[in-house]
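In the block that follows, a single chain appears as structure tokens, in the form predicted alone.
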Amino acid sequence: MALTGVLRPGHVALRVMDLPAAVTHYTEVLGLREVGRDASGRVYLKAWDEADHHSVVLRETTEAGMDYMGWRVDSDATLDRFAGELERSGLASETSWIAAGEHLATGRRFRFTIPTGHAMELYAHKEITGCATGYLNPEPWPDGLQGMAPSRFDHCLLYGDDLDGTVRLFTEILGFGLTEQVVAGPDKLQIAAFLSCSNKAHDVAFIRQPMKNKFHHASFQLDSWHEVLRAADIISKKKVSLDLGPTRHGITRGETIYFFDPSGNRNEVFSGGYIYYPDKPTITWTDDQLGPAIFYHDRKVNDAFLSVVT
């Protein structure tokens, strides 16, 4: 399948309350590499197998959470087309263009707010600085990795009220597929949606909650269950705040562990998951099976996992 339109998650911009502590966490514990700082003090990082200049942006402020999530599209023409469609849709608000260079090494971006209250942006250009192994006769992984060493930033899980409008925006305008959903009650109200613009089980997911613009976690890809278990050892060795895991999800089939950065933003590292194609039927979970859907091994819902957000 040739990917067109929205290609992948490109970056996540996170708010942190102690920038030096956050940088230490994201470089030494998670294992990203710092690639730059800008005049406003933001720190840019990337994972070892990412070609683009950066995938994570940290900004120091007084409240943790997510500023915005960015998506790379395949061309300037696609960027302009999506911008027009979003402005006309009635589903996007607070639309604006951000000039090239406002992010380091990044072209112009179109920012908009989705019905759940989250800021999203699309862009077509970011400087390709290359991955750590290079592209000519590369080794399977580079020397000198730190921490958990994920290969890429993978997805976010977000909480908000207008799940219906957000799913419509992603599927009807941006062309995402609905890979999985959770429905509740006799009316089968959709309470969770997992969306993909690629071959992955999800590139972004949303949970229906009464508040707008809440951040549950940013996730990073590992290669194997063994690496997830190693991440658990690192969490203990570094005395990082553990949330849950290691375990497996029923939803997406991914192997996972969750933990917190020093500001309380939840991180995930995971491996596995199935291959998604647009003709794959949507997998549906019912709310009476929410336990194994989220935590396949324990088979029960953990209230703190669902309620703690930034």
The other form holds:
Number of protein chains: 4
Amino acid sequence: MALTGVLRPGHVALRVMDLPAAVTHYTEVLGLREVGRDASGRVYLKAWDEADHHSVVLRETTEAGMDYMGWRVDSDATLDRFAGELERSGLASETSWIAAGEHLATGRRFRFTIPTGHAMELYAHKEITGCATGYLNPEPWPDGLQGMAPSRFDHCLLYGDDLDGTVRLFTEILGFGLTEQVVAGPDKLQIAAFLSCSNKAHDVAFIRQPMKNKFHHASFQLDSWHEVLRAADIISKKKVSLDLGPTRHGITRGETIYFFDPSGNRNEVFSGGYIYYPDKPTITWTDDQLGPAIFYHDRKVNDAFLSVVT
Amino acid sequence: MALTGVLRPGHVALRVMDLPAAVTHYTEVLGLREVGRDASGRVYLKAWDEADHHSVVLRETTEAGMDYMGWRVDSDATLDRFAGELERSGLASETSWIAAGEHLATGRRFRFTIPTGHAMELYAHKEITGCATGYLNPEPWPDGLQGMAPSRFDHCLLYGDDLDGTVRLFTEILGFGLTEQVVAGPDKLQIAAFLSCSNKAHDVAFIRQPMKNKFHHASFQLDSWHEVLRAADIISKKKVSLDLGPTRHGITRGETIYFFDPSGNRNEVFSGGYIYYPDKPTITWTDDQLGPAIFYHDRKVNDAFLSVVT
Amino acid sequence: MALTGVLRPGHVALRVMDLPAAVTHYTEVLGLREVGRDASGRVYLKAWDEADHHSVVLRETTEAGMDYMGWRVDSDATLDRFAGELERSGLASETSWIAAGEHLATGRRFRFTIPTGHAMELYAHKEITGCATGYLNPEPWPDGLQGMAPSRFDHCLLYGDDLDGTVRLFTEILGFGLTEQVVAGPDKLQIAAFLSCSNKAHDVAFIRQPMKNKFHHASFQLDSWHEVLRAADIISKKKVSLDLGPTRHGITRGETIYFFDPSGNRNEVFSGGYIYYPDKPTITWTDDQLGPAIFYHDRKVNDAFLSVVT
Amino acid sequence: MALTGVLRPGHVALRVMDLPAAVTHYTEVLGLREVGRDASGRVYLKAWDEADHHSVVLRETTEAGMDYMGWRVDSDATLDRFAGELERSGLASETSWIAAGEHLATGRRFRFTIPTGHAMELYAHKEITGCATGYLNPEPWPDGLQGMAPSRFDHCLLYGDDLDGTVRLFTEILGFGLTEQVVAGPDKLQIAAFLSCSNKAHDVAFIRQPMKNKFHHASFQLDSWHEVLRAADIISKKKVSLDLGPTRHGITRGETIYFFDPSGNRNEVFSGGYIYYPDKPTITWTDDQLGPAIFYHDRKVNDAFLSVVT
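For comparison with the form predicted alone, produce the structure of the form predicted in complex with another copy of the chain.
What follows is the entire complex, opening with the chain shown before.
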């Protein structure tokens, strides 16, 4: 196969403080479909064009944020190989195996903590329950969509301290490409890194910041700038807390809008971007251009956007 | 790297009967940029968001059609490995090595003929001359675009007899995934195959048809359905021969328009589609749904679209 | 008031052969809302952004087509004045008054037949029941829309013989402007006329053709080219008979798609166009450019589009 | 004619502090075409789809702002009638006649000051030099557009003290309709009024504010939300001062972006809206909903937007 190793961000597990309110948000506002609940009360959801059983897991607790992000790898052999390499790398800590079935419809997962403090996991099996339009003479989109109705979970942006270590882990061990970066000061310290295991402009991104294990946003894909406007309208119609947008990012050139779930976890829906290849030169933004890098139209560094995390 | 082996369709070499008219078409109508001419008179062009030196090569001769399609592989080692496997496979014929420099700015290429009669080539090196917006604090799109201004060359659709052999070559040797197929009759004979070496819905596609080595179209990527309308307007403003569209494909669900270059080679510009992964189930269309499979809105089999090839 | 006299096309009364099928089409496919039924079984519908009680009336009978088109005038005084002028003009025939209440929620109507054989009526009163978003802190669009969900009934295109007489009636008596026309042959015979009583590119249009009183289509307004694509998708998803599109008209430069109700009455949904003023020069199309005038991208005279009427 | 009296906002005369910089802005960024300069050095411009000679006039002086706004009326008779009614109304002050030719290609103008302190003028004649696509078999859009390339000058928003008097003048004398209003406090004091002489959602609007004769923005029409994004990109590419957007207004539901010319005069480009009729109920916004009324997505009262005027 031409796509090997880590195939995609397969799930994000979020902590919410009011599960019914969160489920209403993720189904009626964002427009995912609930696909199951497990014995511990976690709620599993997916977007309409995803083949896998689920891509979002919600857990009720007293503090918002991200529990972990899961990555689908191409095979058991790759899973074992990566687990071994991560164990030996010195970059991963708190490594452990989670038994098959701990997540609904999901095989064994290798859990580890990356240098920025975030929990990540790799897995090779999750039941393919199919997308909403099926695989035989499919319609281009399904009936009965509600809310913003993104086609897929796309990526997360995370904040943490040891950006260098995390970038090394993703690029040197897991084979990601560095698609874009922001560098600051005369020494061109890398303060943001956008990483891809695919043709997408990013599958995960990190910002250098003093605290470990902070969550900035989980992002979902829309088809067009027109759908970004519709999402913006839905945010107001449903009295959802808007963060920023609609606008365009300089980084990735995506068209975007940010908002918050009822627990304060930030969501993004976006469209556009470009096709990335591993031999494409990395795009570098200098900190004097941080404004347009983040929000291309405003061109201003927005403190709330940079500092509010869960 | 997560993307390995064959990375992308790197170039398509087209035969045209009037080179100046063709260059005018591919630059002013389609909106590529001419990047060079070689000693044999061939003209090299690229789209604005492509990093590589070129993606389209035009050669003047007495008959239109496609000379060959070239694929960028990830390394010299992969190039040698694939060359060996193709030699041994019994699926590739007329194999040969073309010396570095035969194409401007391009390394050695391994040329071979696939069972449907089309010439293909693999290469590991082509000069990265950069996209039009650069890699330091880039704008989202460059100034001075003309015509439809696609961001990339995307794929070709080709017609030929031994579809089974060609699909085996691309999937079993080169590692492509079968994203969609059309099957006909009670025996579900595969009559069309869409193949991807990436997250794209297709990088090349083939239709079963009695004659060898026929070219249906070369396709270029636009950002939105709005740009498809603009392309349609340009087709009429510039008195270009329209084939079909604007419309949507059932297959790939892309938004599309088809037209002809002055020699009768069909071009497509399109937007949309989905993100493909190698474990995504293949979408199958049955021949009773061939109409919506091809043109989702018309839902009619269009003879000219199916039969006019070069 | 700056807008006086005839304000707008207020309703179109269509004949259908299967009322339940028609109601399903006009509500679930087109996306109007049923607002009432009268004692004679007629069904009244309106689009979501219309203030008036209804804009479409469906009557079941054995033959499809248009019964009449109704025009809202600014006052009773204007209604009486136009009735008198039409009576005296020699251009209107079969004049009559229809009592208030014959249409639900509608005042008296002055009915007359125009030289092309179509029944028209003027009225000054129809109950304003309000648009779906209301008039106090309204949302930009309502929840619960289904189908294509146009904002308004926009215009009709009608076919008939005495185009000259009909154009005189609308321009000389009712004060419409001739926004665009098609002229044919060395004598520049007017074969199509587009007429506006507003800032719209047309409120009604006529094609010269031998038979009297033929109906080509009733048209409804969408917000964008993106919604035209969505309408095209709905046509295929719901197995509706497509006529033509999505494409652009040369005339009015609107973005459009045509389809048929279950009785064979043609519908259009469209977006775009321009702002018309009565002192704007009339746009003239010559018959050698009839192709792009009608369908700008195809640039071909389409026999079915020109000849299939009800 | 169905459109009578005041037909449209025909021109806006703006004061700029650096004429060459302003001309560069209005031609290369906004995308108007310069059509002439007069003996006093004023520069005349128009948008591509306007038939009249000009719609924007720039005058260099030491302070930015609006000199006056001009309205095309349907005839000399109407011009004389309105002049007389305005003289007698007690609502207009500083009335005067300006001779034909004082503006290039323009007939005599009746100048007056409205209760909010703004200079307005009426005129019946301006040379129709035609739009860029002409009136014989026109293309849907012209070649050679630059910048945002709006199709028309659309409206102004003005700030002043005696809102009641100005609304009376426009509605009672000039026949405008009140399309939307904002009311504040228990007494529902009208603090904003949107006025239309056409089917447009507004041709001019006023905000109640203590100072006389303040200019908030001049607005120009785009075709789509996609063009609003393109305008936003151009603002950043050309380093223009952005005010706000892209976003949607609650009022008029238009899609919009605001920015400043080099002298600090605010410009808007927008798309969308609805079709207004004089019998459409006025939309009322209450001051507790002022946030979404102005910027539907942010839903926040923006002090800079409300207070920065020229």
